Amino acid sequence: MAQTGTTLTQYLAEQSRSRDDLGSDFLGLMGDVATACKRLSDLVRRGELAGVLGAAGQENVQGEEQKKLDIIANEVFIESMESSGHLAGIASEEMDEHYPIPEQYSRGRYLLAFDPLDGSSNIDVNGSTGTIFSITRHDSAQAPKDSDFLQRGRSQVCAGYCLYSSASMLILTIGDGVVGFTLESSIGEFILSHPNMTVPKATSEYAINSAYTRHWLAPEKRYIEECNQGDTGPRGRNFNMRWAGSMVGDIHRILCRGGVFLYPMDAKLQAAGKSGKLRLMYEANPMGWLMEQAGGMAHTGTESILDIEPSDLHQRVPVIMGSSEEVQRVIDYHKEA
């Protein structure tokens, strides 16, 4: 039986009544985001039956092998957003430069940056994947340039992700806490299911790719070693490691029950001349704002993610986010180092 309750549209309409900055344009834009997520949810659910599995035989701007669904997801989002008149421009992890709104369509006052399919390596094994999005303002009458997207994380109007797993969930913040909606496929609506998502200050779980242990820098190596020593070590309790293979999957778990997610700077990245692994505009900023709004922290080890002045659409940064006590411990280890 379908569960009824507050829909995403009803929730945002209610919020807009008490906020002058959330007008009809924003409500329309979020409706477009929800539509794109529903379309992708259906494609992910159908998998091979929809012919979307497997490699695409090409690389994206990051030099990473693309899956068929990476390309399809990017196209779905652009098709769902470009003609509504709510956006001034679109930037995607899969595109070198931003996508300008075609001249035949009206141009709005918002900018959308998104990762169309985070965790695409999980597609062929039916693992968790997701879409991450970030919305900022563009109040100029002029068409946006790439540089107009380069706003600090604290300038975001809305940030969120859609998780495609056993259930599809849309998690978002508009700067007043974090809320979660579950897709009720029988009626095609996102229904409010998690009205106040908060991250516990302390945790006994961490998420990190241990395959890179040999490359870790001293602060992260010390932190993980202490966790792994369990109740006989300096932390005095046992920890569990969790790694979903998608940022959306790991962050969702942390928002639900606490934990710390680490994709830090390491010696391998340094040797390659890279400033980090994850993208500031498409991953770190939106997830960082969600984490802070849920009571957690989002940091690089040396500075707050949301305070970084972006310099490039595809800028990479180290990421440490989750329960505040654990993130602060890693920050302290960086200061000592």
Given for the second form:
Amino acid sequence: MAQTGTTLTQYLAEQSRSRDDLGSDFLGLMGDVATACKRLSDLVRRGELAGVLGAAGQENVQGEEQKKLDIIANEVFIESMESSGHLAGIASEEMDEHYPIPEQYSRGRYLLAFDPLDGSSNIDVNGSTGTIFSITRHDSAQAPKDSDFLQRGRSQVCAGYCLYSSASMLILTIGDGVVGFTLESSIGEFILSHPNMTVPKATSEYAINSAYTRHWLAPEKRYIEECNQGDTGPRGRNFNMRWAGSMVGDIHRILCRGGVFLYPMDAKLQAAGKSGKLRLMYEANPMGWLMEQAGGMAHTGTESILDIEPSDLHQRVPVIMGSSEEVQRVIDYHKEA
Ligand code: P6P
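What would the structure be for the form predicted together with 6-O-phosphono-alpha-D-fructofuranose, rather than the form predicted on its own?
Below, the chain from earlier opens the complete complex, with every other chain and molecule after it.
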């Protein structure tokens, strides 16, 4: 009989047998995450034909121009997740405060923080986009407050993303390494395709938006200049640069073949009183845990991302993550600065 492969549901059921902290509630929750990702994958894949491209004509709570699909993605996720009784609350990049589970539905013991459509500036040009999600526990029967979401990255129960690109792929960790599933659209199932994703310790590829070179601080300026000097400089080898314009696209490439992703603090962000560009709760923490689980590192330049005590639902942090040798080098340059 033709082998379909292991589905996400089968994989998680198998894992939960050896993990009494991951019961049927968790399996149900992940089923809803997969459903939401499948719905979004279909909308992204159909693009203009689904009438979902273009600007929404409004800004989000971050003051950023929203795309139609930013709003639709947020609604699709909430609609897929709110009624099953697994979640106590939902926090999203697109909503100022967290979304309480409506009275008519029962509340569960998990919290979901997510970026519905990361890299949405790519959507109108058919570039890679993705949904990033972070699941933590809410061990209380009380309705959560915003502050209940403010848990360190190390306390996540599950973290992952769904990448909408040439294939739609769901990549996640539950603390036992990183696994990847590819959407088999003919049967609407995520099939296990990457059972053990690891980040090579060494790399010759970096990802940073070089348009901000004049704003970089000394450690990043030194690191990138040395990479660009290639085999004529102190690194003694040539480097390559990739910048996907979506964190999900860059992080996925790094999980597949190594690399270092940098969205560091810079003079422009400092002048604007910002503590970084990317958000801790639903970008840096989930991606940081994936990186560490895959054998990489996730750092701000001065502290490990997963150790940060969050202070705000939408707080921003500097991000340097990927192949450990390169992240460590940038950390060392921060120490020397
Ligand atoms: P820039 C997308 O808006 C995002 O949050 C990340 O997905 C991406 O890596 C970064 O910002 C791109 O930022 O400044 O290059 O447009």
